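Have a look below at one chain only, the form predicted on its own, in structure tokens format.
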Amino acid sequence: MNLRVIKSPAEMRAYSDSIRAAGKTIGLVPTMGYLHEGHLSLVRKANELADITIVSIFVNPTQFAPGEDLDSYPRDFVRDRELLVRNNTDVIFYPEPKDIYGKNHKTAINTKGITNILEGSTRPTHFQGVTTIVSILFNIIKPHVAIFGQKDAQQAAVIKRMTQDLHFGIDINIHPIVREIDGLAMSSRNIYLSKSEREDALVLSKSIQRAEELIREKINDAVTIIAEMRKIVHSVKSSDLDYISFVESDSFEKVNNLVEGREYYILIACRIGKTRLIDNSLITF
């Protein structure tokens, strides 16, 4: 197929113009590239949901803080592309940082409470960021609908606040994490381990896994749960637990008893030697 990048903002306007024009619907994955199977998998819901598929690829500087790791984050746009193209990509919206913001650039979009925790509290001006770029590209690209993975499980309630609450009219759809075969949740930043940390690294869906096991037996004591979780994570060296949390799936309110029926986020984060990762799993009690 003949896919289309584009790098100009105005350029990206235009082209979303016409196609709505036309009476076509316009589907948006935005990533920051080095794509995974993870991210592949949200382009292939983009064509199921929609006419065209847009996907974004932009390191947004404004969401890391000093300190991590914008200058080393993996950058391949050629094996990008490539992915692309085998998953019937329409277009690749692929700006400079200069183009996003420019030089006088004075506005950042806050949500309040559900950015103030985990996340939000371990990385402060992290959401700010998100929440920024992605009304953004919202604003540039004008989807229909916008695709998340669950991975970034409270990014995506973010947005899906955001996008509720400032009249978007777009329609955000969640996407389940997608694992390696030994379980590891897909990141680009998995490329940051070493073999013995890749190993170690499986800690984390290893803790969700118990927890889950835990919940099947009806054990509704969240803390109870998180110590069984701790002690896998605590198994090995090289990790370095950030937190491990409970939360309403909706409001991502932290909860310590687990009430039959309804729907839990488990969260983690967890350092394994320098690589902070992070995982979750969607339960119903």
Second form
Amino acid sequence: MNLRVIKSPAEMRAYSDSIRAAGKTIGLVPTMGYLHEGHLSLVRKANELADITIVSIFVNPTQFAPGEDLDSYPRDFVRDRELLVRNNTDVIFYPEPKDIYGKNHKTAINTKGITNILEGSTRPTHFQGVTTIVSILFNIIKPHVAIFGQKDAQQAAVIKRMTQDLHFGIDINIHPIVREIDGLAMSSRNIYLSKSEREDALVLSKSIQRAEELIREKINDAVTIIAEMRKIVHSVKSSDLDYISFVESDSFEKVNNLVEGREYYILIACRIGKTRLIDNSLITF
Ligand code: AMP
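Complement to the form predicted on its own: the form predicted in complex with ligand AMP:
Every chain and every other molecule in the complex is listed next, the one we just looked at coming first.
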């Protein structure tokens, strides 16, 4: 199979137009590269849902705040391309920042409310960067369906909201979290962890597993469950907890009392040493 690498937005647009004119559907997987099995599961989903699979690789500068890891973010295009060949990708869209954000770029997309809490509270400019780049990618690539990971559950909810609000007419598909065998959610940033931090990082998935157990026991008080989760997080010295929260799965509104039959996310963000990690679980009480 021939995998094409397209760098220019104009060429990408022309390619997508030709695919649409031929009556075929396009599935898009937006990524920042340094791919792992989590990303590849989204690619395989795109293969299932659409005729043509396009993966974008773009470390988007506008979603990083000053002092965050934009410059050190891991990159390995040769390896990414090899993995995508093996997973039946048709096109990699691999633009340069200057081709996406022109010199006079002045426009940003802002989704209100849901972007100010949790991840948005710690990273106030993050979601505006995400919604802006995803809109730009949607406009260039014109996919029929876009696949995002539940790993970034709040991001997925923000993108769903934006896609509806701006009438993009694109189907947003959310794919479950892929984990390492020991439970750690796969992330390009896991490469930052030292050997001992890699061990300590298990407190995120372990605390979530503990919460799931308590939920199976029908403990409906989020405060009690969060206290149990905190104990696990604080059992390692390298941890610095940012938040643990229970939210309604659609609105992302915080909840304290879990109600029978309702769907919630349990969300955690925690630093292990210098590396900020997130994890979550979608549960029905
Ligand atoms: P990133 O390259 O980190 O921007 O991620 C690109 C896409 O892959 C996003 O939709 C993420 O939610 C998704 N993703 C990242 N890690 C995982 C994972 N462990 N399981 C499933 N999806 C993931």
